[in-house]
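As structure tokens, one chain now follows by itself in the form predicted on its own.
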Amino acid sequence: MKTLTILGATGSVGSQALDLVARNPGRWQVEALTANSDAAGLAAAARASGAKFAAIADTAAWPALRDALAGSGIETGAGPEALCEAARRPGEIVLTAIVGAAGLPPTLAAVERGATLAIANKETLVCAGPVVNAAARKSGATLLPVDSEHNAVFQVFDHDRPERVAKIILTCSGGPFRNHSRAELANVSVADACKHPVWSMGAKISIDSATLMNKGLELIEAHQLFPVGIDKLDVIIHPQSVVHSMVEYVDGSVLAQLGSPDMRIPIAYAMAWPERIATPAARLDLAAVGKLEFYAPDLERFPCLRLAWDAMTAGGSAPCILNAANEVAVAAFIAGQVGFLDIDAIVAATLAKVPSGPVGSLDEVVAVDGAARRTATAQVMARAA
């Protein structure tokens, strides 16, 4: 049995994965569990899987998941030391599911103990890969993706002899806009934007499949995670989402994962890594799929996977400065302050106003965050008036 803690427990991935533990009794022993806000979900949680500590990010849930433990035995915590404190505690596996860079810093106390990090939160790799990467390295830690496609590409991936890959292609879904014109996108509404064609996800993720800028966010992820130069990435359009992405080798070989588009088989793969465990996803038919398509993405109609693509090859900060600015844009459109295209204006004109430089330490990326969050703001503010 290993220990396992959970950092974004209440949230699609982190519910997936308990899922999974609990169909899989004697596997895994729940260490920690954290979660945002939601106090009623986090005490459910934390009794059902056995955990032994709780914590809650926002201080003012801390009364109510007190009160709901009450009794358990259960610790609990609040605020962002309570979360670094579920990952520095003795989990073997700690799957990192806070979406944003609230996300950082717990993912790197987790890798600073030498854990075993299952990352779902691609923030983490986008604002301080660099960081990230020395950590691992000084402690050992062992980094597996969640994300579906680079938990494709980890699959099929020569890790013994890289320069054998001559490009890595993550595939995209296109999300709920893929044939719409920029006129068409100018008035889509936010629950427009949360309805992908395949995927089940929270509406953050779900506005970023939606512009693509996902897809953007897990180019420099790839780039973090795999020792192949920028010039080897790539992505297409798949529709279908049953490819869930590839990796080309020098003589023109092309090895890719397949399944069913469920995020249980890749947690699965992380959590259970380098073993192979049953889940309940759907088994992949394909004569019932029928076909696979596969279409260039359109970087005019969604710049902000151009916009991304930039910030990798600039590198240093400028990939933070992208993340941040987007946060808060997507934060801005789901509430009504600024339209779809606005967010992609948004992330380009902080991009452009916000210097970029290299970093190397957490208090540096704080900075950088925190300085493009608040030009960002003040681009939403003009925006909306």
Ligand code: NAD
Second form
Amino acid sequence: MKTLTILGATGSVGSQALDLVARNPGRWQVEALTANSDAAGLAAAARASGAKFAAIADTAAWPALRDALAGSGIETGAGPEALCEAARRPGEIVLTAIVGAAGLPPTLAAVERGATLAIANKETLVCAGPVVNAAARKSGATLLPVDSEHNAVFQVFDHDRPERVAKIILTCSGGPFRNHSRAELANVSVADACKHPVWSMGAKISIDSATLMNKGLELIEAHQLFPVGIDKLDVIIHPQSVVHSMVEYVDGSVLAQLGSPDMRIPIAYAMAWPERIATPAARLDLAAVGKLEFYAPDLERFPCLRLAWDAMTAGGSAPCILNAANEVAVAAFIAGQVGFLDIDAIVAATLAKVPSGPVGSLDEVVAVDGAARRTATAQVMARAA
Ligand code: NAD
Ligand code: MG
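The form predicted in complex with the ligand is what I need now, so please give it after the form predicted on its own.
Below, the chain from earlier opens the complete complex, with every other chain and molecule after it.
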């Protein structure tokens, strides 16, 4: 029995993880769960999973959380520090399923005490990869990727001899607009953007999948997770989302991980690692899938992928600026303040305006993130007017 903490327990990834916990009694003892503001959802999850501690980021939701857990014996906390407290409690495995850079402080708290991290929260690695990696080296923390592409790479990567790897090829569904022209993209709605053809996910990552920024963030995530050069990273569109990613070796062999597109497979892999456990995911039926297609991404129609590639190449704080601007732009698109094509424009303008430089600490990341958010917000105002 291992102890498990889930940061972001009420979201898409968090609730699929709790589904696996419920299906495998005796495998994980839940230590702590966190959420942003959904007190009722968090309380229900804490009671159902037998958690010892429940933390809510939004302090205004604390009374509702306390009321909902009255008499349960489950401790509660609120505010950003309570999220870090959840991460510091002795969960052997910490699943980071918060969306956005808000997940960084609790993720770092778990890394610093040497926990095993199942990382879904890709924005954390994008905005502070070197800081997280340095902390992990110091504490001996283990970082296991949950993102399906990185989980696939992790499964077929030669961790002992990375010099044998010639290329990491991340697959990308292409999102709901993969055949749209720029003119058609100008008028898409939030509902259209959230209708992902293959995966059912939270709103932010669904929008990121529609702009291809998700793949850009994943390139940077791969750069932080796997010891290969930027020139060895590649992206290929694969609409069926059956091949979850590939590793090409120096001899020309290409190893891939395949499976039905169900996040419970990579979540279970990371949470049970180094074991493999049964999941309720549909078995892959290749005869039913019929054909697997692959083609190159179009960086003209989807400039977010190019912006991310450039930010990764620039290094330092550029990925943090990219990520912060994207979070602001996506939130503004979801709120109806700006259009779909404003997202890449806001990110590009923010990258052009905010100077980038080296980042070596959490405080420096927080400062750059804040500066980029202010600039991106001004861009939103200018475009919304
Ligand atoms: P979601 O929106 O469904 O859930 C997000 C969770 O984070 C919720 O529990 C929410 O309460 C919490 N949260 C949101 N804002 C917060 C804040 N400011 N402070 C503290 N907590 C906050 O998101 P999701 O789709 O589950 O994605 C979570 C992460 O996993 C993202 O980084 C995403 O990119 C990554 N990811 C998701 C999927 C997927 O299939 N959903 C796949 C791969 C990677
Ligand atoms: Mg992914």
